[in-house]
Amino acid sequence: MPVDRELPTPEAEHLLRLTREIADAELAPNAASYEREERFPREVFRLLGEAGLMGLPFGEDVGGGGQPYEVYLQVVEELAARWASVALGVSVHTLSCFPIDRFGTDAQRRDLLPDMVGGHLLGAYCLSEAHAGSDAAALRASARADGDGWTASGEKAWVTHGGQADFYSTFLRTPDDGEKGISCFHLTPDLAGFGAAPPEQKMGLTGSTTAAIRLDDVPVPADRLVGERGRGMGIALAALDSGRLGVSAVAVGLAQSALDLAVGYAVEREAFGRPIAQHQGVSFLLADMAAAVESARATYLVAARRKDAGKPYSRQASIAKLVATDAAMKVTTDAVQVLGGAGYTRDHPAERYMREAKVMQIFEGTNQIQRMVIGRHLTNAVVPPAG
């Protein structure tokens, strides 16, 4: 059922209508088959780029939509309600554009951002490594100064769009900057020695390619450094705060789909002479699902509005990520329960929703990491790096 939204402007209302029209026509009919066949929908991202949906939170001066995060995230949610892999891709792309938009030089913003935020190029974000998922400060992949540029070596893990992206916002240790020195680089797959491993075989979000990226003495031009050398961890953490809001919106969209599916089934399916929705056990379950979805939506919108107002929102972003992804896991599991045996088959999307929800509690910082971040904010302790 359509979500009753409170949007800040008539332009935002038009944008959400456009999003729903595109999502209903181009995403919803294809999601199940692409996920089943593990096909990457590159053409869908091109379509979204042409519609102006790949760069909504970025400035109009660089070709973006100039929209507040409050609006951008609700667009992501609507996309996720039809196809979670695509919505996640939009969120990751936004995350990948963030370093240059926020920390890039004037030349980088002028020369690179228009094609990035316009959706002509698709981005990936490379922070995690196989041995350093939640502990991003422990990463080993490095870039050493080499003449006028750099030479990058090592491997990055769990890269969404790995092997499919046109650019990679990559965080590498720069040894000359001290033991904790990490820098951000804008890498492209045409660089010699840059390669992708075979895609991971995942339990869900199979339309979204995830692969390791291998850097075999990759020569990196000097102008590919983003921000100050040795200050990459600050860039990474700032990006993750906004990225966690993106994941929150994806999780809410997925949970909304599961709720809608469960309600539709409960109204039609009869047992003991009446629709199962009229049995209190099912009715209460649906009510709890609805409460979880709407609470999660409100939580990410609170964080987004703080961001739009220029207020600190790191704690609120972690709360949103924790609440929304836990809600998605519970709501999708309950949707399977409402459908009963039918929910356990692939005749209905309930089982796919459940598989897709699980990873949302893991990426962009596990929910255990979110609890650490929230707790340390509350006790005024130093927040540790989290990846």
Ligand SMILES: Cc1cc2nc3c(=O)[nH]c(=O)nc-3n(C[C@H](O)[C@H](O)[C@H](O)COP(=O)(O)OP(=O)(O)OC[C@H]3O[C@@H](n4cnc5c(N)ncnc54)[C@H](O)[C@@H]3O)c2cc1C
Contents of the next structure:
Amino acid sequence: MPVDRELPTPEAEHLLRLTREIADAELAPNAASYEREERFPREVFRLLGEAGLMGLPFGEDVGGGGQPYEVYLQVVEELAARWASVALGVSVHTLSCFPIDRFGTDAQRRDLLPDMVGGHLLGAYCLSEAHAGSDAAALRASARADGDGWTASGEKAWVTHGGQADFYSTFLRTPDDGEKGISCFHLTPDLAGFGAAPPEQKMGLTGSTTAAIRLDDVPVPADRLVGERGRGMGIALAALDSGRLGVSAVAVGLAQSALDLAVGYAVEREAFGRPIAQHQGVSFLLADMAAAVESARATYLVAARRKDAGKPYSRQASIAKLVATDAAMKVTTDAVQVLGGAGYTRDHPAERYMREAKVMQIFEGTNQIQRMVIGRHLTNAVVPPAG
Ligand SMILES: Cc1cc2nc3c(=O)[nH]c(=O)nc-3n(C[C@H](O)[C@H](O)[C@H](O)COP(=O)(O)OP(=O)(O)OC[C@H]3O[C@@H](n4cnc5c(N)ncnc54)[C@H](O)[C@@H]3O)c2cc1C
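For the form predicted together with the ligand instead of the form predicted alone, what are the coordinates?
Expanding to the full complex; the earlier chain stays at the top.
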């Protein structure tokens, strides 16, 4: 069932219509087979770039769509309803463009951003390492000052689009900047010593490649530093606030699909002489699923509207990520239940949705970490942190 949306402008309504048309024609028919074959749909990102959907929240001066986050996120949600891996890819690409857009020099913004936000190039965001996921500030891969530039070495783990991307927004320890010194770099695969490991074998989102990136004494030119040296962790966290909204939208789109599938099945499937939807046990389950989807959507929209209004939104972004991804896990699990035995087979996408939902509670900060962020906001508002 099409989602009834409150959009701010006729332009946004047109954009959502265009997104649905493209997603119905190009994403929905291919999702199941690509996921089954673990194929990365690079050409789909090119197509979305040509349609102007890869840089929606960035300024028109750098080739972006100039759209508010509330509109961009609803586009992501519509994509996710047809193919979660692709919607996640759009969200990660947006996250990867954020450091240069927000912290880059005029020259970086002018020379690099148009091809990035135009979708000619695909981005990746490299913060995590094998031993440093939740505790990202414990990262060890480093960049040492070397002549005019830097030499980067170490390994970044779990990189969405690893080995597929054209640029990597990468966070590396810069030891000369003190114990906490971390800096952000714009790395590209053409640099000598840059390599990708074979993709991870995942439970779900198998159309989205995830791989470690190896940096083997990579010479990095000075103009690849993004933002101030030593201040990279602030850039990483600011990017993650907006990225968590992207993940929220992906989770809501996925949950909406699971709900639609379950409703469609429940009105057709009969047991005890009537459609199962007419048994209260099933209709209450469907009602709870709908309530979870709609409240998760409302929660991410509240956070997005705060961001669009220039207000702080970090706490609301963590709440949105927590609420939306927990909702997606519950709704996709209940969709399998509504379909009964059929839900447990690969004849229907319910089991895939359930596998895809699980990782959303893990990446871009696990939901335990979101609770820590929310808790800190609450208590710091009452008791300011020491020091
Ligand atoms: C498919 C996929 C794609 C990803 N894509 C990217 C990407 O593009 N870029 C990137 O940088 N990273 C990416 N990641 C990494 C992801 O962000 C991390 O997996 C995540 O942050 C968790 O880190 P970890 O796996 O090391 O788990 P750990 O940090 O080892 O956590 C293990 C468990 O302990 C819990 N835990 C840890 N610390 C605490 C605490 N203080 N309090 C309570 N519980 C705690 C966690 O919640 C979790 O349940 C991706 C991961 C996956 C699976």
